[in-house]
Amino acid sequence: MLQYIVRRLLIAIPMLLGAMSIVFFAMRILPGDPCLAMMGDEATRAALQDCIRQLGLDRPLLVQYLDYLWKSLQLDFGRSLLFNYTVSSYILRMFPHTLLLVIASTIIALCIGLPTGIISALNRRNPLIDYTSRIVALIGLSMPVFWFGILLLIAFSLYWDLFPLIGGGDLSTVLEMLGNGEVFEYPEDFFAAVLDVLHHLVLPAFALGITLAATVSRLSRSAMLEVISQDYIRTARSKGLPERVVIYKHALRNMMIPLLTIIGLFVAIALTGTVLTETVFSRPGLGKMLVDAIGARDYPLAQGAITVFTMTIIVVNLIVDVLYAVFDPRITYR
């Protein structure tokens, strides 16, 4: 097991290096001048040249690239060109918002998509149930998250005024109270902050979770159809076992491997979906930070955000691979 994990980590190194290289060179190919974005159109040529020299952008591109890789290994992504704060500290403030959104949307998608896909597979001979589930999944796949998010904002924020229009709640207060052990000293303040965070989380998580539940539904339906067609399912039924026992004890347990694959794939999709979701809802997070950084040509900020995205996806895939052996002892790591 340990050798497998080490081997997977070694394989992840060129993947991470490739993603970092792509974003580094892509940011410098895109049109636009970071110094011009910082200083405005009225900046003089001398001021722009001085800004370029201070930021080190006048150095050879290869030198900038090697310096970026070396500092990234130390988790030092430099300072924001536009706001002059350290990128690492800003990522630490924004990442909990994105992580919370991904977790909440994953729960929503699994709670909706997984039962829908399983019911559709078990009732494949019932056209009404099967076709209805597949049509609903197709509608979800065809519905962009930004469009659905705008509809939710119009309906539940502007028309009914049930949820806030922008923001992500006071998550920093929640984390600070948890870290300082002040939960039991000030329980009313803590629960008020938690409710505020959840209040801001409902619409973004629902928008992202519903659109991705369609993917979970289709994948879980295919996985269940493959499992229930196996010989051991027919053997269990021929023994006279109740259908409930066959499904819950045999089919669902052996469906865990494709289900873990679905979850690993879903986390990657959800992370990319946070870019649009956080932008539509003006919610703090890595996705909105990345959009703002690209618009401002803030190289360190964009590079740091994409590096964290890539590292998160690699770690999730590694965890999924390790869990394969936990749920299926037949799998060995060679």
Second form
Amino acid sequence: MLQYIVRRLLIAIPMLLGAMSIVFFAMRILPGDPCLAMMGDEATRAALQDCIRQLGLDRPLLVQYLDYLWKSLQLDFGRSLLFNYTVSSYILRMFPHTLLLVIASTIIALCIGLPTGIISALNRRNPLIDYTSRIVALIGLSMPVFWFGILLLIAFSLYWDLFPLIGGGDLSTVLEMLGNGEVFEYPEDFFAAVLDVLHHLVLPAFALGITLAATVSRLSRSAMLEVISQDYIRTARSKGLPERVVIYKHALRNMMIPLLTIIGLFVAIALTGTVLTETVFSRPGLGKMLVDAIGARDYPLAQGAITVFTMTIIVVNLIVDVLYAVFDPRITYR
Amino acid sequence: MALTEKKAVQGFPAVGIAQLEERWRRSLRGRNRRKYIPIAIGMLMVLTMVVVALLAPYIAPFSPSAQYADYVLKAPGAGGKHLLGTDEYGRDLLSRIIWGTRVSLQVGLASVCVGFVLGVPLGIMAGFLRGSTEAMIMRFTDMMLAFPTLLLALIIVTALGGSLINEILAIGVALMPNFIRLARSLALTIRENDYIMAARAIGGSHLRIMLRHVFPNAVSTLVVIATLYIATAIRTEAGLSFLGLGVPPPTPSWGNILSEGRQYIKCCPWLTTFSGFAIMLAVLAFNLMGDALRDLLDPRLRGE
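Structure of the form predicted in complex with its partner chain, given the form predicted on its own:
Below: every chain and molecule of the assembly, starting with the one above.
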């Protein structure tokens, strides 16, 4: 197993480098240079020169590329062009928001998607259940998350006024209080802050979670169908085990292995979903930061955000593959 | 003794072989018919979309860019002629959505074609030639797959700038790795067939075998799966337009109608509701058709 994990780690390194190269060169294909795009046509020659020097665009491309790779690996993405702070400090501030949204929506997606997918597969001879859940899943899959988010906003924020329209709550206060131990001194303030964060989280998490649930439902349905047609399930049934035991002990456990690999893919989908979800709900986070940076042509910020996105996806896939080896002992013998 | 005369053996109902066959055939037909329902519904929806897009100038009650000062932000049914209401410039929403069908269909079809044309040759080469060619192509594909479709399209559109052509290119390139993977896995199975060996034996070159034997045998599956990617492409296009990176504004696209309407959700929710509904219907149509076609063709492809 150790050999497998080491080999998997070694594969991840060129993948990471390659993906980062794509980011770097995509940002450089840009017709016209970022400085001109940012400052407009009225910029003086001196100001342009200054900007180019500041970004290091006057150096040879290869030097810029190696510099970008080396600094990115140290999580140093330079300074934002528009605001006077480092990109990494901004990313660090935004990351918890996105992480919270991804976790919350994943939980919702699993809670809704897994049972419906499994029930749909087990009742595949009952068209009323199977067809209904499949059609609902297909509709969920076809629904753009930004539209569903707006519908939720119209209903629950504007019409019933139950949830806030914009923002992400005061997450930094919560983290700060957790960090410096003020939790124990002012527990009431802390809980108020937590409640505020959760209050802001409900709608975005449901918008993203429900659209993701459709994917989970379809994947778990086909995973369950695959497992249920295996020989060991027939053996379990033929030796007279009650259906409940067959499903819970034999089918469900074996279904988890194919599902696990899907989670890697799933995190990628969820992260993309955050770009749209955060924009709809005007919620701080990496995705919104990326969109704003692109809109404002703040290249270091956009490049940093994309690099962090890519790194996260590759690392999550790596973790999933390693977990796969842990859960499925057959991997060891390969 | 004829088989049909065997009656009620061991408690089985007395049915003749002919009757059994008939029943079997009927149940088969019934099952197949049920399979065709989603395809029919999906195709009907797609066909409607195509007709609406082609006949947009004749169907749309108003010009999509005509502004009516008296009808700014009016609710659906305003003045008895604006069926879905009007936007902040007094433009008719229904007409804009009808014209927006063109953008969505164009981007959906064209970008899948781009992805197909770029990805399939690479995938067939990887699966058929194997060896270092395969290793190189697949490493490259893995790298691209590290980016989700929308993110990759986002990067490319940012680099190129937002326009119809750039959007098509961006989404096409973003879909390419999916086509490479699919074509490779198809080529891997096809190359093991006897007719490939026969083609080799009579001296067919690699290129000829790939063009004349591998590709034609893979194309039906590829086209069916491509239908599903049209749905992905339309959704990605809407997402890009929503983020302000798609077709630039005066041209109506469902994504930018929705994005512009977002400022007015307090007073005028119809702007976002109807444009989003159009996106959902379009994506649903291609998903429905592609899903059912794929199941009919080969249920084992479900993971693709």
